[in-house]
Structure formats: C-alpha cells, structure tokens
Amino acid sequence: MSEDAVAVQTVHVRIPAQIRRLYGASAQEQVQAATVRAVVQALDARFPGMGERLMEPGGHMRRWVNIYVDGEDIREKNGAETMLRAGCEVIIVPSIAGGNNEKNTATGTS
C-alpha cells in the first residue's frame, strides 16, 4: 500500500541529545506520517540535514541508528517502511560504542 493510499498520523518522536543539539531540535517532536520513512522525511525538512544523518542515499536506516515504535524494533518490523498509528511514539537511538574490556593497567581496576 503506498504512503499516499494510507491516512497521515500525528506521531510524537524523540530525538537523542547528540543529534537535537546539532539541528537545535527539541527533545520531543511532533510531526504528520504514516511512515518512519516519512517521520525521517518530516524531520529533514524541518531540520535540513537530519535526515541524512538517519537514512544511507539509498534510503535504508544507517547502521549506527536504531528506531522504535511504540518499543519496538523497526528492524524486526518492516524497517523504513514500518506503519504508524496515530499518537504513537517513535524513539531514535544512536547506537554506542566504545568500552574495552582489558584490565586498565594504570589504574589496577577493569
């Protein structure tokens, strides 16, 4: 069913720190869809430039971003082209990194 077929919701996004900051967006957004997709598309026009933070040129979800709607993992949905219901609540998760595992040498602690 294509996005035009399917009625628009209103759906609440929250947007992480490390990338509100960058487009001075707000902790939580409001925007129209009835895609993640289309959340991604709302947000870039709103905030040029946050969309290709979030989606690779040919349009999948970049690896290191993480949505979900309504707790749930667009990945283990239908990705970018997972559905929305009106009021509910889309959360971007960058994906962390980092920590080591070795015993700190310096300080005797792991």
Contents of the next structure:
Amino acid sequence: MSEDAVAVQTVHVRIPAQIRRLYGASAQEQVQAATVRAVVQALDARFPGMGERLMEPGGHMRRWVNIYVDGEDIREKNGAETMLRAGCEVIIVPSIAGGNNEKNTATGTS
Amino acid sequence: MAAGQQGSGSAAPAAGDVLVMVGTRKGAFLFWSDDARRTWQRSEHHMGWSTRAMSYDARTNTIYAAVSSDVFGGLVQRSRDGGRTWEHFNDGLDFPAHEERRVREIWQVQPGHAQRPGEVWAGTGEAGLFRSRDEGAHWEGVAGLNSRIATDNWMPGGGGLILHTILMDPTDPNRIYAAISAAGAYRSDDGGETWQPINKGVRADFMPEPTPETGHCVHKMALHPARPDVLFQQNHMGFYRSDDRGGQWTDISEGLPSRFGFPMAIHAHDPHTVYAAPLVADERRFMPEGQMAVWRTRDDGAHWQSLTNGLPDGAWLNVLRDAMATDPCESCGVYVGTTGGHLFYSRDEGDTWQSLTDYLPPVQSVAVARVVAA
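Could you output the structure for the form predicted together with its partner chain, given that the previous block was the form predicted alone?
So here's everything in the complex, that chain up top.
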C-alpha cells in the first residue's frame, strides 16, 4: 500500500517531560498520522527540532527512545512504519525514566 | 532545526562581572560576582541535561552551553541575556545521514576567531568537528578533519571517541587546534581545510607501537593568547609542552605526583604559569592519598608546587578534563570543580582556596569570563 493510500487519522501522543519543557509542548499532543514515523514528522512540524530528539538523521529511532502504540512496543511490531488506528495512544518513553515529581495520588506511591 | 526558547529567571550577571559557568551531569549553573569575588549570585539552567562545556563569546555577549541527553542526543544552547532566556540548535550538528557514526553528545562549543564574526566551533562524540558561521544556528561538519577518522588510528578512550578541545590562535585566524581522545592533537593552518597530527614526543604506551603518529590519549590542551605558539597538554601518559605549535612535545611531568590527570589551565596574565590536577592512574582516578591538590608551575613546567591551603584532605575526588579554569581579575583566580559536586576557587593564583559552592551534580566543566555587556 502506498503512503498516499493510507488513511490519516487523529492519534494521541504522550510527550516525555524532558522534551516537553524544551519545546513548550503539552503532555499530550494530538496529531494526524498514519504511522509512527508520520507522528514524529508531525511533531517536528509543530515543534521544529523535536523530530531529531526522537529519530536520528538516518531515519532510525534513537536507541533509548521507546515508543508504545496502544501499549505495544513498536520494536515488536513494524518499528517506525507501525500503522496507527484512529484514536490510538502513542506513548514516548525515554529509557532512563522513573520517579515522579507530582504529588502523591491515589494511584501513586509514597 | 530551528530554535526553541526557554526562560530561566530574571537574575543575570551585569557588565564587568566575573562569570563562572559550571556544567554538570544534570544541568548548568552560572555564578557571578564583582572582582572581589567574595559574594556570588547564581542561577540554574538546563536541569536534567548533561552539560559538558560552556563558553562565553565576548564578541556578542553570548553564553553557549553544550548539552546532551543519553536519550535525546545533543544540542547547543545559546543565551544572549546572561542566561535569562535560551535558544537551542542542532541543525547540521551530526554526521551525514548515510554514515553509521552519529553525534550523541556535544563536548565543546567555542567562539571562533575575532576576525571571523559569527563563527563558532563545536566538538562532539562520536568525535567530530563542526563549524557554525551564524552564531550556532546552523552547523556543518569540518570534512578535512572528520574524514580522517576512517584513516587515522583512532579509538575510544574512557569517555568514548570524543573531540573535546578546540583552540584558536589569536594571531592567525587560519590556525586552529583540535584534540581528540584517543586520537591525539591536530592542527590546521588553513582555516580548517587540512589537518596534520601534532603528537611527536608524546607517549602512547598503550599502543603496540609506543610512538605512533596518532592514537594518543590527549585529555586537555591549552594555549595562552600572549604566547600562542606554546601549547600545554595534559595527556593520559603525562604532562607536555610544545614550543613550536605542536611540532615537538617535551615531557614536563617530572615533579608532579602522577603523570595522569584530566584538566589544565593557564594563568590569565602569566603564560609561564600553568595549573594541573594530577590523579592516581589508572582505574582509581582520584586525588593522590585523598588530598585534594592543585599543582602549579611558574616556569613552563620545570618545577611544580603542590597547592593545598584550604583544600580538603580525605577527599577522594576526581576532576574532569574541562573542570578547571582561571579568571581575568588582576589577582588571577583559579576554579576547580569535582565529580563530588564541589566548586573550589582561589582568589590569589592558587595560594589559598575556599569553597564557592558544594552539593552540585558531578561537575563536568568550569569556564570563566568577564561579562562585557548586561
């Protein structure tokens, strides 16, 4: 299937705090994209430079950037070419993650 | 890509202040004071980002910071208002897409020659030299040096294969030096078009052939603007001086407690006075016998003196390659940051020391400048 024929839909993207602060992005952005690669391109168009934080110039995802689509690691799927469904959730998780600056919540840990 | 902007508070240094720029494993810190250097103000920046180096460009009253993330790669941060706001750039600051090598960390950002307005240089890991002609907004690889990676005898040191030192000859805008670990020192006499290795006389005992043309583990190199033909070098294998722009090096390690160390700095007003911070080699990498000490020569390395007055004992500290600097005050100040998060300084050329601050993240770099404008 050619790129042109892929349905482009709205997906929800969770942005990690470290680059959210750098680009003034929200915790969750909504973009129009048919693949994970297109998500990165859409984010880069909205926040110039963000694409290179996630993907190297050769087009590979950065080694320690993990992306989950509806809870599934794209490495277990089709990598950057993983197809997206309308309304799906794309979560960007840096490998060196952990800790929580927010106040405890009912689901948080003390 | 284009810049982003982040604010970071209203406090900022004023014209004439002494500005100490400290890069740490987890962010950057600015400290500033008048020439008395008794009361310091501070501000924090780029928290969470490893800051390998900072510099001040007096041509444009600009602070540069080389920041990187293990996850998200490297950026050059630029502030034109003393750190109140920052813009970040990395357009072109990587190897061509078809190459396997990638820039994962920025190790150095240095203003270019006074006669080359707009020119700024960056050193990276994996090792590369990049040049900007528009004050850091866009970058291009310096092919004449970067292409030598494929042919010269380069291999990673403890910090990876990194280009960590860039020096400008103030008397000749075409003469540039670069130092790479573990490849050695290089010089260009034509503005960066061609480069020659300058490592004769420097030991490389870890190599099969102990005196190769390249492959040397230079840790830091410096020159004094009043005597730019003389270079000093702290190497993995000793402390060296060259009197002919790197053509030949002389071992000046005798008198130091160890040949090994990372940083070095030259006195602001006396090109014969140089500071070192020797460490126990090789895997220990802390101050000999746990005594924090800076060593000083006043005669180009013929004799060395240990400076410990005010520095702690029982201090198993490491000082990294960019973590020592001198200031331009009449009584030259010396600044040393440790991996324990201490920042020590002397207001009297190293004779006595005190703490400027404690409890920072591990200090990776210290740079000092006089602010020319507010």
